[in-house]
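Heads up, the chain below is alone and in the form predicted alone; it's given as structure tokens.
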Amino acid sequence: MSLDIAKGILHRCFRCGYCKFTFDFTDFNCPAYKKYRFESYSSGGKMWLIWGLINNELKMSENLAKILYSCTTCGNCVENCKFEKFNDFWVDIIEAARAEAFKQGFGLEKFKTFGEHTAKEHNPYLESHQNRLDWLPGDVKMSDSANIAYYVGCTASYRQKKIAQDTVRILNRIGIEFQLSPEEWCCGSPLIRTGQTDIALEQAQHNVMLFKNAGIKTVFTSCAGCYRTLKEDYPRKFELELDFEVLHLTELLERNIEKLEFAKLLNKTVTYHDPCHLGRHANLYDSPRVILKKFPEINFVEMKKNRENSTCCGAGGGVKSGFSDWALEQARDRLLEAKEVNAEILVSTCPFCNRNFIDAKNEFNIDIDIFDLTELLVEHMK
């Protein structure tokens, strides 16, 4: 989207303030919001912000970038806005209004870090792109003629590998043939997210003609925010078509539940945190609940805030590179509501969702375990 299209769309934000607290108004809706306690820093605010720009009373400065981006663009402002055919824009806008502040150079200087390092090497974190595959373990089967990929992204291709690398090994476990290609470039989203959309058009084009080259039929993702870029924003945003089904583990796993045999008795507590890319920006909440409830004497609870009312984490939308120790205080704040419902075991389905947990839980010595559900399920299952 860009701002010209987003004017047409602003004006109908009249802001009531719906987006800042919860339907109750118990508590705070907009992690921004409730941090600064200022209203430009709340959704609503931010789209008077966007509307002043739009229309030349405002002019780009560091100081609105700042407000920007300080936005983890995790959508809870959407489930509260009360104006349908305007509330689906909410992010589209924020994103927009980013590019924006990069073209005239009010980037945050990270991200221009991260953005030039993708052009060149295929991933954010600094690291060479010939390493991408050093996570997989030697044992892992794989089938050049599998029609099925799994697209395993940056974060679990270089930071939290386990994830990776226990997802081939449920993969094998159960049966599924699938392909790997050490050609992956990033998916684009941390791109995306902070406005460097040339950059990211060229990752999705690349990777769109990588998987119409395989023959590649299903494309799978153990991470949400690879999940959402895949299926919502490269046809969307890039209007590139997919000659391929998009889905995250969880849905693939879901369609092979009675593969999945168990060892271990769960005999705990445990509870499951949405993360917003696959919840609230794609919409799936069933699946994780599902695999998670076959887990043998499993005591499954619910947080307070659950679902498409979920806590965000922390992590999204630059905030973890931008404001590190903000996301650091939002994921304690959900650790938190987990040990409110006496969980022993907070699950995620996103690797950047488990990082920011596993960084607070150590960071404010809460005690609770952490685990991406693809651990909790090579540990228990046969």
Given for the second form:
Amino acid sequence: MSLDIAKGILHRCFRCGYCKFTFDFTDFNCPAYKKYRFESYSSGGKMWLIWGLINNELKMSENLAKILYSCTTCGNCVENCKFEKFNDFWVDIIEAARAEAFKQGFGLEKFKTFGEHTAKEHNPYLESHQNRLDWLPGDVKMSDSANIAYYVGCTASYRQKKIAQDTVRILNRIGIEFQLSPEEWCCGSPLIRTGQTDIALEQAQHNVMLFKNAGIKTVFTSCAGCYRTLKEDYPRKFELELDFEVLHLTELLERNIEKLEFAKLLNKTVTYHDPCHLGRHANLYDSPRVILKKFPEINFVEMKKNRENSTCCGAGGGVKSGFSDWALEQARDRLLEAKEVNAEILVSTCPFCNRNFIDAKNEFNIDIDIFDLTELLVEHMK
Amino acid sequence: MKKDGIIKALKDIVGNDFASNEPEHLYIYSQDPGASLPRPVDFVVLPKTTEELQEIVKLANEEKIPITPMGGGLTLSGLVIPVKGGIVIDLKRMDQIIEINRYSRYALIEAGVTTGKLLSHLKENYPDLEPPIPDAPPSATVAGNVLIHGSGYLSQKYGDQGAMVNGLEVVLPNGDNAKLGSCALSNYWFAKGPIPDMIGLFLSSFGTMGIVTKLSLQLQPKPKCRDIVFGLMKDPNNIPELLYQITATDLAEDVLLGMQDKPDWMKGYVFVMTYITAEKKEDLDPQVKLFKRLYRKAGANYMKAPKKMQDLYLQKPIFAAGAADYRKGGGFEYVGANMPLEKIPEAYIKGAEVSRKFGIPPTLGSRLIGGTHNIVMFFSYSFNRADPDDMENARSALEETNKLALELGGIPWKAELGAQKQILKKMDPNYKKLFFRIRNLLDPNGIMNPGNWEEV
Ligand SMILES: Cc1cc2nc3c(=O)[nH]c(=O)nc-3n(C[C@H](O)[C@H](O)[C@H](O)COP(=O)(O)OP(=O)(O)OC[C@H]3O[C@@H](n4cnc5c(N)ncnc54)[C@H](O)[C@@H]3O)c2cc1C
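So that was the form predicted alone. Now I'd like the form predicted together with its partner chain, please.
Once more the chain from above appears, this time first in line as the rest of the complex follows.
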């Protein structure tokens, strides 16, 4: 969505404030409002600021850009705004305003750096593209003739490599054939979220062609952010035609649930954190829970705020790189919510959430184990 | 002191993160979701404690800077947009629920606690108690609602929210901190008196007398089941008798009336909705039967409310903000007016005429307060926020409606600046004199939300 299109609907925001809350009003659940407490930081406040910008009542400024970037794009506002056919667009409008901030030279420096790097090396981690597959263990079986492809994503390729390694091991164990390509590029998510859509589009076009040329019918990913981007942004934002279905790993595993055989008991109290990009953005809540409940002897508990009401981990929308301390504070708060229900393990299905949780655990010395679901599966499966 | 000095002083009080004079924040605090035109703001500050608030008020008093207290900012009447600039004090960081006293049935809370927070806190921890809250969005504060004599689903039974206040803690314009009610001499915030009652001074005075930091509000027993008995009537003249009979049963929790053009089947009718409650579901049936008969006798027809409507109206709070989306324009404002019951038929008939005159589909409603002692009437005007002419049209309709309410013997509620002026013009001169004398005594420097309740 461009700001021009946003102009046609923005005035429908009444700033009633439902967007600040959970469904049942137990807590403010808009991360930026909860932190900064000025009305201007609430989602409705941001909508009115963008309206002011479009109507030349406000100018883009460093402070306005800061307010726009202080949003994890978690989608709590989308869930809780009650104005139909407007509520779907909150995140799109924020992203369009961020694109405008970039255009006018107010993009955060860190974002510019990773944007420029992604244009060249196809990852935002300032790594070299040719090392993208360094994580891949030698003993993994792949099949060039498979029509299923694993889209690994940058975080699992360069930072949370164990997630990628465990993913391929699980597939080998349950006998699902797949291929992966050293030529996959960044999905574009960090660029879209921070307003650098042109570079994101290049990445997206490349990836779509890559899968098309390889005759891929199903693309699955272990990353919630990549999933949201491939599944939602490619067709909706970039209007790219996909010849393949996009699955999150947990959906693929749920389809093959009878093949998951366990060798070890998991007699621990375990909770699940819904990554925003999987849950609120893509409505995928059940598959990870179905799989978790298959673990023998597991004591699965829900946190008070779960599913559509989930607290954001704090890493998304560029916040981990742009506001790193605040991202950690948010992850800390989420870990404390897990402790409140006596969870010994917090499981997520997003490398980015996982990274942020581990960083917060270490920073604040919180006694809880953090796993990506893949890791837990590899440890407990036959 | 210059602006730089003032912002520094404010930041020294509340910390760097919670005071600002940056244009983006001032832009947001210079407007509200109603139809008022924006008015400039110089500073915004968000205190966390009573002590911080006292420091801010002292600073403002020394520097003679206007201050405007703000809760949710949702009255729609522009009451938290300063009239003479100065400091907006957003109180929502003062958000502690200090005590729920189950036996004496009250909640002691800070001024920034939202209605949503109090509602959910009770639901989770005291499921047999309910708070008197409005149908405003859950981000409205309890204090902001109480302090304007707000009303809600418990008002028919227990009176408006102002009647349910047991006590207040207030920061006065000189920075002093005063406790009003039983809390002035007891640890229990259980009653207003029996001591000279000064709580009323702080109600509907729109922050001109002081800033409330804490309040105790009565809670009420929560029924296990609730239902609505819906009816339609053609002739608004039947309303007073119908409401008189409904309240005589002593069974109605809440009674709402309304007139609107949509959905089509409602056009030309006034609807009535009586909320009934019971411990067990089966105990609701005889009440429904009784009200069916009663409606018929008083000229209304019972109708089973469509499921969608039932779901909407059984929510707490009701999603009334939907009115802003009625014409997909993102705005509405209403004249609320407290009225004597016998004038309600005329209010509906003439209110609809005003709406039509301004080309806005009539959307009228009313809610009983304390039996038939008082009824609050809503004349609602939706507008398109993107169209300045449409907003101007809504302002004109509001102005004319305020005039109508006063002519009918009612009093505009949460009155915007124009309505305040109309009220003062009609007010008994000695009442006015007394009010201004007390106000000047408390606030000789005129820093408390100046421009409100002023004749010129
Ligand atoms: C969709 C919608 C539905 C509504 N339905 C209802 C309803 O059913 N019943 C009802 O009563 N109202 C209703 N309202 C009106 C209004 O929103 C509510 O009354 C609301 O509770 C006001 O609270 P607030 O926190 O928004 O107050 P604000 O607008 O912030 O403040 C109200 C006034 O009190 C002053 N004030 C605020 N806090 C303090 C303080 N601590 N000390 C001193 N002065 C203070 C302000 O300066 C202002 O003059 C509705 C509004 C909307 C938008």
